[in-house]
Every structure is written in structure tokens, then in C-alpha cells.
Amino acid sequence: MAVSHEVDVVTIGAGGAAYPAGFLLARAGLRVVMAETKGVLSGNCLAEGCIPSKAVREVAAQLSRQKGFSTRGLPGELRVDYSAIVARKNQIQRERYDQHLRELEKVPGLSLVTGRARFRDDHTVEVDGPEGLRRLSARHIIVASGSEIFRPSFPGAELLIDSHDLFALDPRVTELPRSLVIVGGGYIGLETASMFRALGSEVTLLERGEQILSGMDRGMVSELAALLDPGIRIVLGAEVQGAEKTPEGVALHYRVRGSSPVTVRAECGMVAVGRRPVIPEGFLALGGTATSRGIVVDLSMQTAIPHIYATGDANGISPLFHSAVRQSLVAAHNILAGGRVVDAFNPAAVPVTVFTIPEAAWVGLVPEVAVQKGIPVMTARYDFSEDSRAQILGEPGGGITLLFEPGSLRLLGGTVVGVDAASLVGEIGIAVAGRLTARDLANFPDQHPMSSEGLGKAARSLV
């Protein structure tokens, strides 16, 4: 028999799309229960995504930079101990899980239950877990169920690992593969290719489309592609037809349109063709709506059922951890206002970084979209070949491109490829959100010698 509880808010999920709201609402005096299949406070970002992958990536990036300094006074040859890298990754994940648990214990009115949640009706969620069936009734519900790895259906696909096998706590892969073939040229595939090539693996990447990072600004992608390690073999237009096990590892068979079949062999094969939203059982039957992208919401995070909100990867608007956090807070603010819309998510001011080596990032309006939509812009450019920090690091490739509104010179967006891109795009994002102008950027005395002074230098070309 189900144990029933009445609370103010239930979140389906306990990751970045849920717990910021949970903390805020509980501290405001509401009773909040978060239901999470993993049984821990955190979602896929910590379980198998941004945190563990960057723990590996940063080692690879430091190694790559160290090699660059081999002609500048530092030894370039270092031995890679991948099992130690994995152990450190595991340690970081455990530290953060413990940190989140301590944070949870400090907030009265907020609790976490383990199990898979499904809708019984539009105010009731059932959670089936190790402690039995719980029935939770709430005035408001936040669907923060995240996303799951999408696996293609070609023959032998089950022989390939995925990002979970690489980055989960105590992962399946603990030794550095001598060779790696990756199916998928999106950000997960390309980041993995970049870091494993830096660590010493021979890497082949098979992308079905005609561009890596499909859907991203072509100019930015072209600029990044020219700076990637040339040892990464990238095959575009590759239709994978199947995979089979070999004594050495795996063989993938593919065909580039108009050509004969090709086989690539590697010690390890990986699939990285994207993720798909997880939509809780029963939601659609209640009248909720969804597409292949995710649950349909407006920018207040309300679904077709006004007291049910959907945040983070579950709605697919901006499947990023920091977007999920912001959306979670938007939902919480509107719940605290009794369902009135007092806050909204702004997707135009969300920075995005592809953590390859080097990085590429963008926020707001990008050049290709401006052309496609006929949006008039004034463009300012700063090349890192002129930048003092990039010269010091010996990494002069790439640069900053900023787009401004004619007349007002309000910053609309920009791209960064190369040195410190992940940090610089945050500064650009703040300026976009704050509606700053080229004059504002030009007049700000940014630090020297830092790559961020390139923002002001670019802006000064217009004022």
C-alpha cells in the first residue's frame, strides 16, 4: 500500500533543474520533496556529464599546454596515468555528492526520496523506490527529470561505450585506449575526441552531417576546426552501417555518400549522437504537451497545466546545467507568487562553451543567425594573434567577434574561439543581459595582460 504525504511542492528530479528551486522554496517556508532515481542530490551533470568530463578534460588541457612549453623551458614529455586521472575524477564526484548532502541537511522542510516518479493525477506523483511506493500530493509540481543518452540502432551499436561508461562514478573505462573511434561530432563527441587525443589516444571521429558541431555558427566552427589537434581524424558525411567485435577491440563500418564502404578499427568505440528528454510517465495523459525536443513550456517554465512546471533538459530549451539552475529559480519565483508570472527565462543571454582544446563559445546573437534572419548588425573583431596573454601562452589562434545593434551600439552577442573562451563568454553574456553598449565596453579598464581586454579593444573599433 502506498504511503501518502501532502506537501507544497514536488520536484521530479533533484539535479540543477530542481534543487535550486527546492532550496529557495523550503527556505521560504514551503514543504518540498524532491524525487530522484539516483537517490542523491544532483543530476546528470555530476553523475556523468560536465563535472567528471571536465575533471578529465582539464588534465588533458594542461598536458597540451605543457607540451607547448617544451620549447620555453619546461619538459614536454610527461607520462599519462589514466587510472590516476579516473581516481581523481571519482574523488571530485564523491566530494560534491557529500557537499550537496551537507547542504540538504541544513534546510528544514526539504527532503529527498529515492525512486522513479510518475503522475497519478495533476496534483499527485507516485514514487516507486526501495522504501516502497510513496504518494505525494502537492499544490505545485516541477518536472526536472533531465535527459538520457540516445543510442542509435545500427547493428552492433551495443558494442560501443557512451559518455556514462567514461565519466560515471567508478566508470567502465579505467585504462587509456590506444585508439578510439567516436560516432557523433556534436559537443560531447568532439570534446571527448579532443581530450583523449591530448592524452595520447589515436582518435577517429565519424560525423553523419557535413559539419562538426551541427547547428552552431559556421564561422565559429570553421575557426575552431583549424585549431584542433590535426591528429584527430574527422570524417564528415559518414553513415555508420554497423559495428562488430574484433580481437583488438571493435570495427566500425561506414560509408561516405557516393563512395565505397570503409572500415575503421580501434581498441575502443564510442557513441555520442546526443541525448533525449525524459518525460515522466502519465504527464502526457494529463494534457501536458511535448515534442521530440522536450516538454512544451513558456518562458515562465509553465507547461500546458499551469501549476506544473518543467525545467532543464526536460524542456529542451537550453540543455545546459547553468540554464537549468536559472530555469529552476524562475519556476520557484513564480510558485512563490502564487502562480503569477513574475520571472522569465532569457535564452538570449545564456553562454555556451564547447570544451575542446582549445575552447569555442558563444552567447546571444551569432553572425550566421544574424544573416539568416536579416538582422542588421555592426561587427567588431579582436584577433588573439594581437593579444599579449595569447602570445605569452603561445596560443595565438582564434579571437573574439562581437555583434552590436546599429545606432544604439547595444551588444547583441558574440563568439570566442581560443584562449580563455569559456571565461570570456561569461563577460560577454553579462554585457548582453545588462544591455551594455560598445561605449560601455570601450570605457571599461579591463586588466592587462589578460585576454579580456580584447573586449574593450574590439569595441573601441566602433566608437
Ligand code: ADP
Contents of the next structure:
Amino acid sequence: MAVSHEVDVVTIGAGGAAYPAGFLLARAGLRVVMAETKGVLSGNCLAEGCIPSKAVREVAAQLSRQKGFSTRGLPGELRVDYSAIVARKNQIQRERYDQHLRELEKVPGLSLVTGRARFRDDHTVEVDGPEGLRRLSARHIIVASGSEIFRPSFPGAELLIDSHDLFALDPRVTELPRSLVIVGGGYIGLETASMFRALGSEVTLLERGEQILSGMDRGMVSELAALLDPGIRIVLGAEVQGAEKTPEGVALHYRVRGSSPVTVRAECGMVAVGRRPVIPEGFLALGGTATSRGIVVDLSMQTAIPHIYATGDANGISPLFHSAVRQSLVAAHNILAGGRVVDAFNPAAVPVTVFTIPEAAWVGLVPEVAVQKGIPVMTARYDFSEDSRAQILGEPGGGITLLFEPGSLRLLGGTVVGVDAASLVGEIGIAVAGRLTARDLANFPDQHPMSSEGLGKAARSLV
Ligand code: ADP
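Switch from the form predicted alone, shown above, to the form predicted together with the named molecule and output its structure.
First the chain shown before, then all remaining chains and molecules of the complex.
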């Protein structure tokens, strides 16, 4: 028999799209239950995404930087111990799970139930889990069910690993593959290619399209492509036909635009061809709507059913952890206002980084979109070849491109490739969100000798 509870808010999922709202609402005095199949907070970001992949990537980036210094004061061989890298990655994941648990215990009125949630009606969710069936009735529901790895269907695709196998807690892959072939040149495929190449694997990347990082600003992508380790073998226009097991690992067969088939062999094959939104059972039958991108919401995060919100990867607007966090807070603010819209998500100022070595990042308006949409802009450029920190690090490639509105000189967006790109794009993002102008940037004494002084230097070319 199902146990029934009446609460104020139920979240489906407990990842970045759910728990910030859960904490905020419970601290405001509401009774909140988060239903999560994994039984832990933080969703796929901590389970197999951002955190564990960066735990590996940072070692690779460190190694690559240190190799650069081998002729600049740090001679000597560096050895990669991949099992130690994995052990440390696991430890970081465990520590963060413990930390979240301690935070959760401190908040009365907020609880986590383990199990898969499905809609019974528009105010009731059933959770099937190890403690039996629970029926949760709530005034508001936040669907934060995230996304899952999409697996292609070519013959032999099951022989290939995915990002879960690499980055999950106690992952399947615990030794550095001598050779790795990756299907998919999106950000997950490219980041993985870049970090494993830096760690010493022989890497081939097969991308069906004519550009890696499809959909991203072409200028930024070609600037990045020129700086990636040339040892990463990138094949564009490659249509994978199938995979086969071999004594040493796997063979992948592909064709480039109808030409004769080519086979690439590696110890390990990986797919990274995208993620799909997860839509909880029963949601569509209630009148909720979704496209292939995700659940349809407006920027207040309300679905077609006003007291049901959908946040994070589940709505596909901006499938990034930090967007999920912001969206969950938007939903929470609107719930606290009794469903009135008092807050909305702003997709025009979300910083995004591709954590390759080096990084590429952007926020807001980028050059290619400005051209496509006919938006007039004034562009300011700063090359890292003239940057003191980039010179000190011996990494002078790339630079900062900033786009301003003509006349007002308001900052609309920009791209960064190279040194500190992930940090710089955050600073640019704050300036975009705060509606700062080239004059504001030009007049701000940003620190010397840090790469951020490039923002002011770029802006000064326009004022
Ligand atoms: P986001 O960043 O949008 O929060 P994640 O994919 O990181 O996305 O987190 C979503 C979480 O939702 C995952 O941990 C997943 O296990 C959980 N989840 C998905 N569907 C259900 C469901 N029907 N019931 C409970 N939890 C779910």
C-alpha cells in the first residue's frame, strides 16, 4: 500500500535544477520533498559530468602546462598514474556527496526520497523506491529530471563506452587507454579527446559534421582548433557505420562523404553524440508539452500546467549546471510568490566554456550570430600574444573578442580562447548582465599581470 504525504513542493530529480530551489523553499518555511532515483543530491553533474570530468581534466591541463615548462626551469620526466587520477576523482565525488548530505541534514522541512517519480495527477507524484511506494501531493511540482546519454544505433555501438563509463564513481575504465577513438565532436567528445591526448593516449575523433563543436561560433572554433594538440586526429564528415571487437580493443568503420570505408582501431572506443531530455512518466498525459529539445516552458519556468515548473536539462533551454541552478531559483521565487511571475531566466548572459586544453568560452552575443541576425556591433579584440600573464605561462595563443552595441557601447557578449578563458568569460558575463559599457570596462583597473586586464585594454580601443 502506498504511503501518502501532503507537502508544499515536490521536485522530480535532485540535481542542479532541483536542490537549490529545495533549499531556498524549505528555508522559507515550505515543506519540500525531492524525489531522486539516485538517492543523492547533485544529479549527473557530480555523478558523471562536470565535477569528475574536470577532476581528470585538471590533471591533464596541469601536465600539459608543466611540460611547457620543461625548458623553462622544470626539467625532468613526468609520469601519469591514471589509477591514482581515478582514485582522486572518486574521492572528490565522495567528499561532495558527504558535504551535500550534511547540508541537507541542517534544513528541517527538506527531505530526499529515493526512487523514480511518475505523475499520478497534476498535484500528485508517486515514487517507487526501496522503501516502497510513496504518494506525494503538492501545491507545486518542479520537474528537474535532467537528461541522459543518447546512444547511437549503428551495429556494434554497444562495444563503445560513454562518459558514464569514464567518469562515474568507481568507473569502468581505470587504466589509461593507449589509444582512444571518440565518436562525436561536441563539447564532451572534444574535451575528452583533449584531456586523454594530454595524458598520453593516441586519440582519433570522428565527427559527422563539417565542424567540431557544431553550432558554436565558427571564428571561436577555428581559433581553438589551431591551438589544440595537433596530435589529436580529427576526421570531419565521418559517418560511422559500425564497430567490431578486436583482440586489442575495437575497430570502427566509417565513411567520409560516400568514399570507401575506412577502419580505425583503438584499445577503447567511446560515443559522445549528445544527451536527451528525460520526461517523467505521466507528464504528457496531463497536458504537459515537450519537443525533442525538452519540456516546453516560458522563461518563468512554468510549463503548460502553471503550477508545474520544469527546470534544467529537462527543458533544454540551456543544458548547463549553472543554468539549471539559476532556473531552479527562478522557479522557487515564482512559487514563493504564489505562482505569480516575479522572476525570469535570462538566456542572453550565460557563460559557457569548452574545457579543452586550452579552453574556449563565450557569453551572450557572438560574432557569427550578430552577422546572421544582422545585429550591428562594434568589435574590440585583445590578443594574448601581447598579454603579460600569457607570456609568463608561455601560452600566447588566442585572445578576447568583445562585442558592443554601437552608440551606447553597451557590452553584448564575447568569446575567449586560450589562457583563463573559463574565468574571463565569467567576468564578461557579469558585465553583460550588469549592462556595463566599454567605458566601464576601460575605466576599471583590472589586475596586472592577470589576463583580465585584457578586457579593459580591448575596451580602451573603442573609447
Ligand atoms: P539538471 O542539471 O537539469 O538537474 P541532471 O541530469 O544533473 O540535470 O539531474 C537530473 C536528476 O534527475 C538525475 O540525477 C536523475 O537521476 C533524476 N531523475 C530523472 N528522472 C527521474 C524521475 N522520474 N524520478 C526521480 N528522479 C529522476
